[in-house]
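To begin, one chain is listed below as structure tokens, in the form predicted on its own.
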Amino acid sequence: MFMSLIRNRRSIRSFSDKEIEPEKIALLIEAALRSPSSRSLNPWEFVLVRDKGMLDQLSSSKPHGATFLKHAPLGIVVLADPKKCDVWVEDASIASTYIQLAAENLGLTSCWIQIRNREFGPGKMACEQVADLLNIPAHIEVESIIAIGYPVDSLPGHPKESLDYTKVHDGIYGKNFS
């Protein structure tokens, strides 16, 4: 089941009006908090966006690869303490993946969207302008966005045939997985 789910899931930009019940809410929410945390401190934290003019403001909180998200019928920020985990943008990663395969899951799409270290605009990072709109203590850092719905489009999954192998090492660097 997990494979088929991995072989499937692709990002996904275009997402129809349809609301997301609250029981998936719920659940999207149980999976991230179930995410691996190192030393189980999680650090992580997360803000649920549905407010379609907030979303609107933070499709904007990055040039490019953002503006899907004032479509989407759900935002979930992913934010971290620092203070809590030397290892926060590994476990806030991590969060944010989990987000991605429950939504696949649960029949919903979903993209991922980058926050950390990009920019809003000349002077500004992408991370404070999300956290200017949105509140956020400036001892909380942002990671990412997940965008969230169902979809209009659906795409295939990538064929196994276009998966590197030439990427994986057996045994020693150099040495072809076979």
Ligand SMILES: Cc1cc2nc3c(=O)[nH]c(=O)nc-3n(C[C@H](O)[C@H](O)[C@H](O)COP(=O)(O)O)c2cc1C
The other form holds:
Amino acid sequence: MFMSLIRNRRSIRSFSDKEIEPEKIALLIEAALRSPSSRSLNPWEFVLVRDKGMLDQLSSSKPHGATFLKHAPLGIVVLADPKKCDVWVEDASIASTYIQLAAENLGLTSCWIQIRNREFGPGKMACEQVADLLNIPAHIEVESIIAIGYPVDSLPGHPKESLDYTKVHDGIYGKNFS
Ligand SMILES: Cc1cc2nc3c(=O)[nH]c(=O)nc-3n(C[C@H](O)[C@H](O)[C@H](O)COP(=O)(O)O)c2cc1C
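What would the structure be for the form predicted in complex with the ligand, given that what you showed me was the form predicted on its own?
Then the entire complex follows, led off by the chain already shown.
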């Protein structure tokens, strides 16, 4: 089941108008809260955004790679508190991935929007823009926004032949895995 899910998963950036059922949103949140974190410190927090106007504003948080958010019925903003854990980036990334895999499992589709280390525009970072829009306290960082919805189209999973097995070293660096 899991291998089939990851073989077919793709980032999809176009969504149908269909709203996501509340039961599915609850499962997405459960998945996020079940994601593992270093020392179980759980530094992450999440903002669910369903309001069309807010999704529209968030879709301009950076110049490229976020515009499709305005057509998604749901965005989950993944935050973390760096004071709670030094490896909060890893923790927030794992939570983002858990949300994406749970979405896939529920017949939804998703795409990660990178916010950390991205610019909104001259002199302002994307995380500051998102924080302004969502009233996020200054000590909380924004990792990503996961755009989620029902797909209108699909992309084929990456074929097995496209996987780069030269990246895998067997026992010692440089020895091919076969
Ligand atoms: C850390 C990370 C950041 C990403 N940021 C963006 C983004 O800002 N905008 C976007 O459209 N896609 C983003 N993506 C999606 C990637 O572009 C996508 O996963 C990659 O092209 C491979 O395509 P696939 O997911 O369909 O296999 C991001 C993915 C990851 C893992």
